[in-house]
Amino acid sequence: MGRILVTGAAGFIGSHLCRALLDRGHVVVALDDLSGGFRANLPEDHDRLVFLKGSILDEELLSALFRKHSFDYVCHLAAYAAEVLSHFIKRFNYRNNLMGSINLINLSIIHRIKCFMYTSSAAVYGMVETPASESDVPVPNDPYGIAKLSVEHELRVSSDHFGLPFVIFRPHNVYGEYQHIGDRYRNVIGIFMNQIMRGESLSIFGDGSQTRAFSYIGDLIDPLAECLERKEMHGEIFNVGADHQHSLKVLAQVVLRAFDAHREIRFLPARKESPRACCDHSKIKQLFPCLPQTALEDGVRRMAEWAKRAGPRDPSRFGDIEIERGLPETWRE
């Protein structure tokens, strides 16, 4: 068992990971600035969980945490993960998603962390031919993917130069309980659910024929929680997520059925995005041959049951858009 720093701990994937680590007997120091996460996503009273509100950009805070807690491992999930919006918030994207990560990597080297787990993203692949494999050369086509790939490269260099062990995961289109359904810029399933509960029409950019492999959170959390102590995973990159693709038009109907609702679908001007996005998962299946693949209907139903209890949220608005040119009109409302 170890003492683990989890960044982005009150966010969607982070909160699930914290629970999985606690279930395995670890001590978890959960760090989150609550810009996209919620303290309520984490257990309130747990004798092996310490929650701290703070930013990975706060070098003084991070240094104090590393000195105080003598971490064995770092699980770095903190990021602002809005791929399309990242074109319009370049400075924020690189400061938060790249430089914040460098702060953590520096301290992990100094304090001789046993393993640094990093959640990258399938966004690093860009427009490569699908299904994308870890052996493909990534060519990201948005600043978010560029920042994620840069951190991957930095971890490889830090491993070669300083011996910092790492594991990198590239999840894609993950959904489930505790997702921020009020975020208007990302997570289409959460957006659909929030629109339904607010009595609004569903919005789709383009004609809805674009396909994604929507991945239920419960299907991929075990590798993230277990990789720290499995040395055969150290130094490796793994795709994690669902194998089967669905179009956004099909997805909208699945979400509507989960709420027993009927809504108009509003088709908005298309954005520049991949028409088809999916990944090859044969590498992770070699180590985790029994990973579940929850059917979209079942996963969406579970998330919908949670969303009904949590209730709708006012759509969030990013407060400091750097480039207005080309910003979708619906994001200006």
Ligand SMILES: NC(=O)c1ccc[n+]([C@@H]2O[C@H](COP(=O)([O-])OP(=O)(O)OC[C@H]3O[C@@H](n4cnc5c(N)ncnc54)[C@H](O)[C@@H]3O)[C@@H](O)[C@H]2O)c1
The other form holds:
Amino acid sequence: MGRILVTGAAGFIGSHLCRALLDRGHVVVALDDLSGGFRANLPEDHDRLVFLKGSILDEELLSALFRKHSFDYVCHLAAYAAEVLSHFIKRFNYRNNLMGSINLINLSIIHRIKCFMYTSSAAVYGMVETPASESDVPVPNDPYGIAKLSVEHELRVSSDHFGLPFVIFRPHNVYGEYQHIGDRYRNVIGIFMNQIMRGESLSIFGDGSQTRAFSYIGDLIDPLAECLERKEMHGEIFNVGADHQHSLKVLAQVVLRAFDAHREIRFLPARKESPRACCDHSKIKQLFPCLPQTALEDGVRRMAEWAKRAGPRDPSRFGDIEIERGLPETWRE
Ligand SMILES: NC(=O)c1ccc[n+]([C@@H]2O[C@H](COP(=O)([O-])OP(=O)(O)OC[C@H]3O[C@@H](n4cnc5c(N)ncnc54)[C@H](O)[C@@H]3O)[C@@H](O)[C@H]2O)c1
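Output the form predicted together with the ligand next; the form predicted alone has already been displayed.
Now the complete complex, all chains and molecules, led by this one.
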């Protein structure tokens, strides 16, 4: 059992991870600035969970937290994960996703943390046509992916220089219960669900033939929760997620069926993005041979049941766009 700091804890993946860590008997200090997460995503009242509203950019707060709690482990998930938008908010992206991570790495070295778990992203691979493997040379093609890859390198160097143990995961296109469905810049499944519940047509950038391997959250939470105490995972990078790809056009029909709804599809001008994105998962399957691969229909149905209970959200707007040039029209509305 350990004392664990989870950042981004009130977010989608973070809240699932907190529940999985609590189920395993750990003590969890959950930190989140609630910029993209919700306090209600976490258990209201649990004797081994402490929730703190605060930012990973607040160095004083972090120093005090590390001093007070003597953490064994850090699970760092806090980030703003809006890949395409990151081109237009570069400064914010690097400050929040890179410098915020450096604050945590510094303190983890100083306080001799036993393992630092980091959710990087398959965005580090950039444009790849074939299933990306952990041994491929990553060439990210957006600022979000660059920040993620920089933190990966920083962890490797901190491990070499200071002996900081780490585990890095590269998830991709994760969806499920507790995901923020009201963010217009990311999470296409959530965007579709919100549009359906608001009585709107579904919007797709491009012709909808682009494919993604949509990954149900329940299929990847065990490795995230168990890596801290599994020494054979330390110092390693793992792709996690679904093997099979689906086009956005097919996805739209799957989501509509889950709501028993009919909507028009609005095809918007294409954005610069990979036509295909998928990863090789043989490395994680060697350690977790029984990881489930939930079928898209089933995962979407589970998420839809939750979304119907939670209800629609106002599509939030990012307040401080740094570059307006080339911003998709629908993001200006
Ligand atoms: N969801 C995916 O498909 C996916 C894929 C690859 C990687 N990831 C990574 O997994 C992690 C979790 O993603 P998610 O999908 O749960 O997103 P999310 O937005 O639901 O969760 C991120 C959380 O971090 C918090 N946060 C952001 N900036 C913060 C700051 N400065 N200080 C404190 N808290 C802050 C937000 O409020 C939010 O609750 C992120 O690091 C993301 O890059 C997600």
